[in-house]
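Given next, in structure tokens, is a single chain: the form predicted on its own.
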Amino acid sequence: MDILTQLVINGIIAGAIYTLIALGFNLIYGATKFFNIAHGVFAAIGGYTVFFFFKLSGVSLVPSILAGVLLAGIAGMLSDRLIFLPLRRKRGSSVIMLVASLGLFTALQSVIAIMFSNRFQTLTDIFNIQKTYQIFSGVITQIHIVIIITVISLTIGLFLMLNRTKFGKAVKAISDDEEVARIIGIDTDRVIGYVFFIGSAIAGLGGILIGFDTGIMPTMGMGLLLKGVIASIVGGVGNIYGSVCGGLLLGFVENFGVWKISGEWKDAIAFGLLIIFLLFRPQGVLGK
């Protein structure tokens, strides 16, 4: 019973982390209809911005976090303005967009490695992760509670934005049909640019929180991206609410899957779940 409670807690924590990446990824995919591989590197940009400002430059924590979120969002918006928008105007296919995003991912990851080296860096000493709380027979740390609260807040915020604001309705219109949205007067290029900003900023915040929890390195983006994409597909790619469902399902399947076997099987279990959904329910749990 003790291990079961801890597995449930671990599943929720892992699901929250995957949801952080999947939320922004699904938001961007819903508006653009392509798999933005560069999305993963924006998480690293957020984490390394906090590392630079707080640990290297002595800026206080809150402004450093805000700078990390803002810089990740700006990087995402610039990637759309400089790369993806010109390709969309030239009617570039989804494959061309995907290859361009892969090139951008590689370039930005290399820049981070050049600036900060490939060494593993830790942010844990700037947050009291040693403080733990007892939940029945399980244990959860302070940073994990912050991650879970952040995911809940972001999901509610995105729900309100998409359903209660003119901008959100414009995003949903573009997601349904970009051409029709343009015909009825929506500035689709500007709206998509803002979507890239919001989605990338969420990824940057995810990278910061993950940095508090486990640390950062330039290559962290690919691992986070893969789990975020799996969570998106399992929950329903392009579906914001599917991000939460897919992230939690992936987190539980991974953690319960390694209950009796080595933890090294986690990635294999995750990709096994992906294959099952691609074969039997490619639209995901909630669909589009």
Second form
Amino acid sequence: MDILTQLVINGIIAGAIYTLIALGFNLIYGATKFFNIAHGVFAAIGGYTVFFFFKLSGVSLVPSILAGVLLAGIAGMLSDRLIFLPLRRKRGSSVIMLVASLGLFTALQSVIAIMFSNRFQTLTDIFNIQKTYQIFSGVITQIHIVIIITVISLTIGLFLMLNRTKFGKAVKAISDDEEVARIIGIDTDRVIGYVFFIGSAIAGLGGILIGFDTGIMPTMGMGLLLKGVIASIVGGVGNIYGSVCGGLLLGFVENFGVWKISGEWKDAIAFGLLIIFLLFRPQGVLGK
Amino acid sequence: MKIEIRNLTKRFDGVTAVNNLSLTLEGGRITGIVGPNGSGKTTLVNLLSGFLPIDGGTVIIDDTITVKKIQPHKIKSYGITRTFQDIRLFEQMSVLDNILVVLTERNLWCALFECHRPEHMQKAEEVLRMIDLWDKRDEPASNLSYGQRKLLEIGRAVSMEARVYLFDEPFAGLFPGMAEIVESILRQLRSQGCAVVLIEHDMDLIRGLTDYVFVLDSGVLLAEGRPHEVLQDRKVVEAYIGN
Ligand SMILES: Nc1ncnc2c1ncn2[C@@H]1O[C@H](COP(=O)(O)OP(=O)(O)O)[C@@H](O)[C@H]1O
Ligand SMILES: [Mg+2]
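Right, the form predicted on its own is done; let's see the coordinates for the form predicted together with the partner chain.
The next block holds the full complex; its first chain is the one shown before.
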């Protein structure tokens, strides 16, 4: 096994996971212009839904995953209906929205902990004895391949949705200028509701995939969110393609950064990258 | 088409930007709104298009709908559209999409697929040719020059096929060729029976284009009438010179 090849593979895997979180985060940020901290908890909701159905209740894999994605999406959409939409109507500032989302994050995370305990859980054992594949001189596991393929398909899917559908045009119009979008007849509240559904469902899928890769904990959302936010800022906040760019860059920098030093430095390196970007290129690689 | 404004009031902390204002906008007319900077012209447009909540007074649309609160998402159904003194386009979109986005039908099927019917494309082409931007249709809106952006915003408003058009300084900063295009658009809307509101500082344009003029000063209606008469009114002249 050649270390360099393996680092590239690890960088791509980490990058794919960060991209997964950043995609939905950026989609929602684009439409609403606030940092939705609660975004992380929808990953946990996805993971725990699969845990409940698949591991505890013996429902088969595919329906469990569908339920997880759907529930995360619905929870996201409800969070908009019940909290963020009323705040938008009252013209709440983005700081107020951020604080509200932090509150929602904490509340939902506690509910998950109450229902399923704070313990680390695995979703399945089937991937423990999973197949690994040789790529050049590195190895990659089956679940990692699934993650990478999922991220590529989702990115292409989102690209097509934003550029080839009228719904996508409405989303773009809203992220450019919500007030004007409204007076030309776009039902902005509804479109933003769907954006929350899509973004949160993607986060849910992210939580599920991570659950199958390593495992789940009620507190998993915050770490994921922070990495997703760093990926967004590094790539360009509100920019869907920036998510991929930022996610991959973060994944690579983190993994190459710990080439010669202990892996515990990963988070420090990630925040170092964030600070460098905030200081020298706050608009991110791709800009708005 | 008629919009009656009764005792409309808008306060910002300290300033009463629109003060107990009553006026009527009629279809088939270009109504000029003039007044020194800060006299409340833009605020009036913001109130009528739901961009700012109304503090007092009512708006009566076509003698039938009486509203004390204008919600932005209802603007389209009232047949009202507007442009902005500081141009607001959809920057991420192409020139063509800036027009097509308002021609969209919003049922679920159409939301999922690009189904601009031929008449939408035809309408978009007609509008873009009128404002001389058809050749630039695939460029991002952010690439346009100031004047072209102004025209595109006017084109977007025209595509709405509204009945009330609120134009906030549409001529400001335009070269003569472009100004002519805007003039002909305003005249055309008037001939279609629309109520056209023109906020403008150039008194020659006001004289040449408008049928009726309201003069605002500090949010209050200072004078109204036919442009030739009103613009000679001593009070009006003083309000302008005073600033
Ligand atoms: N959003 C706002 N917040 C506070 N004050 C405002 C706002 N909009 C306008 N004003 C004030 O209201 C007055 C009228 O402004 P405006 O309607 O823009 O005038 P005009 O368009 O005639 O130049 C000005 O004193 C301006 O400072
Ligand atoms: Mg103004």
